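Presented as structure tokens, the chain that follows is alone, the form predicted alone.
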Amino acid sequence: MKEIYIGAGVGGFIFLAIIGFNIVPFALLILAMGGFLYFMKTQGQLSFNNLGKGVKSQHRISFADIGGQDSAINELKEALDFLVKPEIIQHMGIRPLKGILLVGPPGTGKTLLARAAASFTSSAFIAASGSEFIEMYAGVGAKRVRQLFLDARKKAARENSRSAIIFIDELDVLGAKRGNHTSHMEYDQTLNQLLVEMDGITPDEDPRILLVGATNRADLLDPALLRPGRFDRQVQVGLPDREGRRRILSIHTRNKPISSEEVLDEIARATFGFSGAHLESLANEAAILAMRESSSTIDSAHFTEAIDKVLLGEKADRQPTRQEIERVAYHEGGHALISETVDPGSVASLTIIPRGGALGFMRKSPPDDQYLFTRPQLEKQIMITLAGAISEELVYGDRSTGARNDFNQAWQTAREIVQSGLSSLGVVSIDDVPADMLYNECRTIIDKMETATHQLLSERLPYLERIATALLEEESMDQRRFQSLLN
């Protein structure tokens, strides 16, 4: 039928041309319409065949290659049983899961978990990002969603796999709450199509489809996406603990010449709050530093330098004046002296070398990961943050703008004391506390800690002078050197 219509159209144009009719405007119009339709087709035809190809052609990621996420891995394996053991699942009358949502901060390994899930279940794997579905042309996003599921089924057939896993990163871009985008309805149409495709997943489907989403803002997702029957399970992928960090460092240093295994234990203890991506970058930067020094092995000093680089960035080109460097030395020395006084063994390193936006830096290394704090512990944190400015005041008689971030951090800690019900106000809702009352309570806490810090530093001025003098000579010092000055 298509050929008949095309032949009739061409014949009609030839007849009109023979009788002398001007067909140029009609030809141009048809060409323009054809070009527009072709453009819309190519825009909507987003092929996902090449995405995720590395799972089959390159090294397959397994759960053993992911460290620090034992809880998330166990929960994910349990959710994958319906792909691994379909007969048992059917016998027990269990409804297979249609979607699994990985929730956690950036760099914690959500994409790696999805790829490992594909390897664990021997499934075809296709990956996409939420932003790839959003276009200015109406209907393109919905068509791409349909194409995504179609490509997943085709890829599973090509690989002779009975299941396929579709991974969508940054799901909050695609699945944000409907009604928030007033400019046009393309966002909502795309989400609606995703909901329809998920509803179309049936238990007896061959291949079986599992949708895995990843986001660090689950609160932005539409409730219809999170209800049972769609994303049935949420797996929390958090920051690794100390043992997890040790495992991640072991994975990323398998091909690197480490001086001793004890170095990794020390670095795992000193990197509280680091994600897996941070630790991978840390191991890489340490290897680069060792190469620059023509060292045959990577030792503790390289890792320590790499930690500062990952946290603060490369050394800055700007050169502060001699007076500024001296002030920074007393400032950072005050932080370190109070930290060591209220929490012995907590100072990991100290430097007055400018990095990023900081002129100096004191890095703490707590003996254990800590997630709960009492009021005395929070008050010690306030004292440490105030110590830099108070040290300047004791030595120079005034303060500088270098303490601005310290003051913000001290104020936030004071607010946390009030919000946690640890202040004299008792148990309160921070939103219902009058602004003047909240200010006065935080001001009282800060004033009390400022007085205590001033007294401690006044009693330890000789130590502060010794630390500042050593910093001006050496620029950086590690924990052993710092403690030797105090002893």
Given for the second form:
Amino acid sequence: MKEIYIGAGVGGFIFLAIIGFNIVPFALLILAMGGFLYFMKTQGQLSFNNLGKGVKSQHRISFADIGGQDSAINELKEALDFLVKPEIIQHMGIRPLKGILLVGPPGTGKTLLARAAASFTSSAFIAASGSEFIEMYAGVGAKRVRQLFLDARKKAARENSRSAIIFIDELDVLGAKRGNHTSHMEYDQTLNQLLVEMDGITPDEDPRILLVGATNRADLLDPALLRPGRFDRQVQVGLPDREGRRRILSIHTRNKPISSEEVLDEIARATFGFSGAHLESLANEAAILAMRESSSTIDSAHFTEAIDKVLLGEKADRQPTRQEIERVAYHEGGHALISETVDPGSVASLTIIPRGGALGFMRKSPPDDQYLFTRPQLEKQIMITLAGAISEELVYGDRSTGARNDFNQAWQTAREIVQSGLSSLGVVSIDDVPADMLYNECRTIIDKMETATHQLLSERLPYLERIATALLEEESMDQRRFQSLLN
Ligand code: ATP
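Now that we've seen the form predicted alone, could you pull up the form predicted together with adenosine-5'-triphosphate (ATP)?
Next comes the full complex, and the chain you just saw is listed first.
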């Protein structure tokens, strides 16, 4: 039909030209319109097929190829159950997951996890990055989202898969809170289209679609994306600890002649704060250095030299120095020791691996939901918060800037004591308490807690030493390991 119209149009033009009609302006107009339509069509139809090709055609990634992410892998596998055992899920009437969000710093293996999930579930895999959806032309991003889902369904049909996994990296570019962008209409339309497509996923659909998103900043995402029924499962993908780094190094040196296995232990110890991507690059650089020296094996010196090379290429992402790491170990050890002293069994895990903006972290056991606190409970919280800085002082004779957030938190808790009528000021309305009176009362509470924490910690210095030494060696520890250290 299209050909008949085109033929008739061209015939008509020739006829008009023969009878002496000036067809040039019309021809130019039609050419311009055709060009514009073609441009819009190609902009909207970026095909995502090529991006996802990797899984079938190249080496399929399995969970065994990913090191240092055991808990992320376990959580992910659990969430994938509905693709692996659809009959049971249907029988139990469970609403299948539509979206899983992988949250973590760059290069920690989020893309690898998504690809391994596709292999694990025998799903078609298609990948895109949030930035690919953002164009200056209104409506193009939304069209690409539709195209992405369409491509995923087609790919699953082509590969005879009963399910498809769509991986969207940098989800925050596409899914940031609505109304925040300067050209927000286009961003909002794109995000709306993603929400519409997610809502369109049904449990009995063939192929079943699962979205896996990756981001470094889950806090930037629009709440609509995170609500139940959309990306309602979050999996943390953190930097690997020493054991994890050892595993990643052995994965990336599988095809390389290493002088001895001990070299990898040594390098894992020396690469605190490295991501999987750093370690992959490190193994590669070490092999290049060995080749340049015409050495038949890669040894410790090659790796050590490669560490500097990898770090120099990463100026923006500064690694903490050894002194800083040690200070963090005492700081976090102090928090944990006081937490255990005032509230036995309250330390869930402890790490000196940088996470988010923090250089270390102590996680308390999830308490039962608690909405009401007594003064002793709030005082204990203040002691735990102050214990980091006080440990530093006891060990080094001074404090560091690392306790800034702790102090803010301690002060807020003291304020809460006053505000709730639990201080020596008795019942007050905080708006009517003069600023200096409020300050003095908070000061008194904090000073008292500081003295008490100082006292407790100085009586337990050998324990602090033991925790910090173990932390420096192991980098992270769970509740069991922590308690065995104290016993
Ligand atoms: P980004 O957030 O920057 O997209 P990412 O978290 O998705 O990064 P990947 O693309 O999965 O990171 O990893 C990049 C490369 O780093 C991988 O191809 C792999 O070689 C290596 N790598 C990263 N993490 C791991 C890991 N846990 N185990 C083995 N290799 C890893």
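Residue numbers count along the first chain shown, from 1. These numbers were taken from a predicted model, which means no experiment stands behind them. Rigid core here is just the name for the largest C-alpha set that superposes within 1.5 Å across the two forms.
Student: Given a core-based superposition, decide whether the C-alpha of Glu379 shifts by 2 Å or more between the two forms.
Tutor: Yes, shifts by 2 Å or more.
Student: Comparing between the two forms on the rigid core, is the C-alpha shift at Gly107 2 Å or larger?
Tutor: No; Gly107 is a residue whose C-alpha shifts by less than 2 Å between the two forms when the cores are overlaid.
Student: Is the C-alpha displacement of Arg404 equal to or greater than 2 Å between the two forms once the rigid core has been superposed?
Tutor: Yes; Arg404 is a residue whose C-alpha shifts (by 2 Å or more) between the two forms when the cores are overlaid.
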